[in-house]
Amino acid sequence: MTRFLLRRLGSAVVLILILSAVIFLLQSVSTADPVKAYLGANASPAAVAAARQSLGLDDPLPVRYVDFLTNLVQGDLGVSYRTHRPVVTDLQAFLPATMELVLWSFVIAVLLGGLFAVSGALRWRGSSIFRGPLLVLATAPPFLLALGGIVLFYAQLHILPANGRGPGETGPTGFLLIDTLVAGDPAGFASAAQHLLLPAVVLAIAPAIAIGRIMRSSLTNTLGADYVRTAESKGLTPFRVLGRHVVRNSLGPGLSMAGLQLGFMFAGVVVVEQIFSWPGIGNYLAASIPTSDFPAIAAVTLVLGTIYIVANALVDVLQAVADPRLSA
């Protein structure tokens, strides 16, 4: 397990360092001027050549990678061309509000994926009232389930937000569910959870299908096996069945789609996030690609990308730990 547990973290950190480069390659290669997004089109030719010295465009590109690696290592992202604000202090605002909108809508997700799998595998009576709703609105993009939810739940029903965040100030962690919580304030938190409902829902929806699919499909196959047979012939009930004998021996499937999906809601995020007016980084990222804002965009891309790795490589780790056959 050691072995296995230093193999997949040094292979994190490979793909981080290759994601790095692609970054930063896709950055020098662009035709877009970034001092230009820095200064402004109507810079005089001495303004832009002491910005580009300033900012070490001129320096070699070996040279100018060094110098992100190291400024990378160190916590250090750029300032941003658009907001002239240091690129982490940019991300310290953001970030909280699009991890709270993906972590709760990946909850969402596993638990409308776990019913939707056990309910299909155990052939639930009625089961299909709810399965067969949830593989409609499946086949439907986000961005279309956000309109259409903003029309039903805020238009016609006026009973959920059609955008922002709820209360205008966050506590010490950035999660307004837990700051609201802290600070004991029951009305923020009943503002801050209405309108995280919607764009989560929405942003769950695709991910708690593919998530169900293999969940059932594995749930079903074991199900038939000769210990699970024994068992029920033992007199146990199917739940009992379920969780002792089953369950477990079919999560690694589920586990791993779990994991790709996670990382397809942090790139999802961005077009939710616009629609709703939710303040994190797909808000932020979306007004840095028009500007030009090389640092913005490159710390936003590498940050959602490392998610992505990390929560594989974690999803890794439990698929071992489920079953330590897989770190033989």
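Since we're looking at a predicted model, the values are computed, not measured. Take the two forms, superpose them, and find the largest set of C-alpha atoms that agree within 1.5 Å; that set is the rigid core. Numbering follows the first chain given and starts at 1. What changes on going to the form predicted together with the partner chain:
- In the core-superposed comparison between these two forms, the C-alpha atom of residue 271 has shifted by less than 2 angstroms.
- Here residue 280 does not count as shifted, since its C-alpha moves by less than 2 Å between these two forms after the core is aligned.
- In the core-superposed comparison between these two forms, residue 289 has its Cα shifted by at least 2 Å.
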Second form
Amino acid sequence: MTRFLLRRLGSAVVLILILSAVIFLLQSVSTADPVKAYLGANASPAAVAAARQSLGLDDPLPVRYVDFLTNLVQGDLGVSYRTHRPVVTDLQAFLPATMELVLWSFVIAVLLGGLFAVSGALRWRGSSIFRGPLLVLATAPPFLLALGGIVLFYAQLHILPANGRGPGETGPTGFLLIDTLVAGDPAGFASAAQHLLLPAVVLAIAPAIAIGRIMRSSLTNTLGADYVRTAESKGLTPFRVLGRHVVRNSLGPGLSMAGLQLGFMFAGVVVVEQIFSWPGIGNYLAASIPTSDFPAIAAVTLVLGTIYIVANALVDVLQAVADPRLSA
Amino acid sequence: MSATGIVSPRLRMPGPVRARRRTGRGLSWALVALVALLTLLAIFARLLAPYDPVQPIGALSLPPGSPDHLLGTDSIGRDLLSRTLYGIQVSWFAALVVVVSGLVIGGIIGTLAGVAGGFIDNLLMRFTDLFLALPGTLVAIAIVAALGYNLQNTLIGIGVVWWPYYARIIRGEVKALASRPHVEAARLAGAGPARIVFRHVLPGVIPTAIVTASLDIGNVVLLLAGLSFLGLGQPAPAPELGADTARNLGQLLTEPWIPLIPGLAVLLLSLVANLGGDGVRTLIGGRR
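Previous: the form predicted on its own; requested now: the form predicted together with the partner chain:
Expanding to the full complex; the earlier chain stays at the top.
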């Protein structure tokens, strides 16, 4: 088990290094010229040459990569062309909002996916009324869901807000729901929850279906297993059969899909944050694209990519804990 | 990099899950016909479009159902039906290009790995796993941002991250087929490696490859639309579905059809692609 853990974490580190190398290579072929961005477009050739020298742009690629990594480890991701602040400062300001959105959205995805799976596998009467539309929604582009949600719940029904996180103050955790609760601000909490609901559900729908499908098939398989028939015939209540025998034994595939989807959601969050003006790093990335702010784009890719890789590694480890055969 | 657990999130679509509920053959043909119809629509979009998609030609912000403009006009008076048809053409063919390129690149790498075995197999699959473990969408965004924003670079960006999944599936198929008796027999009869691959192995791989690819088109449509929405596609006046929604976000609450119609067109494409993929799977079967 320890060996598996070390190997899996080691491979995650290697992957993060490779991701950083990819970003570095892209930065060096990028059409956005860092010197022009640094000095302005009218700089004299001599000044450009001097800046290239001092920025180390004339060094060979491997040397520059080592520089890049050194800066990275020291928390220096360059300066944004757009905000003229260090990218790291920007990311620190925006990351908590993204984490909060994705984590709640993930919870919703798992609950919705579980409901989808259980209602499908047990053939709850009338539940296809809820599954059919969900399947169609899952094939829609997320931006359409977001806009449809805004038109319906904000413009027509006036029950949900359409942008931002709400007026509550963020505190130590940066998670508005937790901070307002800790600060004893029920109004802020309610508003934060309201603001969170629509973007979180929009982001959750496609992952919910992905998780739900896998779980449903694994539930269906388990329901046909001999030990389930045995459990039923020895007189256990249906609830007990489900809780003790069926759900436990069919959780594995759903878990692994859930982990993958969590990583996936960190990419999907970009569009959703932009539409809801959610002050997270996805919105930051979306705003950086039109201005060709490559340092910002590279940094967000690196941060979200690292989260993705770490999430996948954690899922593998969790699965190995749940099923030791996997770590053999 | 252990091979265990590093699986593409896209496995969700063509997974074995939906094989449970088989659609009838007649219905399947109808679904495939729907895809063919959509492809025809995309091919002849330029002929079907009643107006120039870039020139303002009508009153501003006409709602859908207006006599001369079936889907209405946008805020500067361009015909939305025409823009949507052109956008469908771009999106549909772009998605096909990505899927076909993934199939070709992944097919070559997967076949090489599956046939060669041993060291080469190991090397190629490690390389593939590495790509699978990186966050594809984000890497694609970074590639386009580095190369410059246009449709061609978007296709390159997605193409770079889209093949590994195909390489894995095709390698698995090749490996399974290579150990079958008919291949053994061909080898004993003295057939060379090229003949074995092209005559005896690849024909058996094609059904799975086609099913996998057809179930993947919807995913690519959505990904492309998302990148286009973020501004990583054609520059401004060109009609593109994701970008047309993004550019008209400001009208959402006053003239909602202007941003919503291009988005609904994306939904249509992805829905037809997914239904068609299900149909193809029922008809061809494959191994899934």
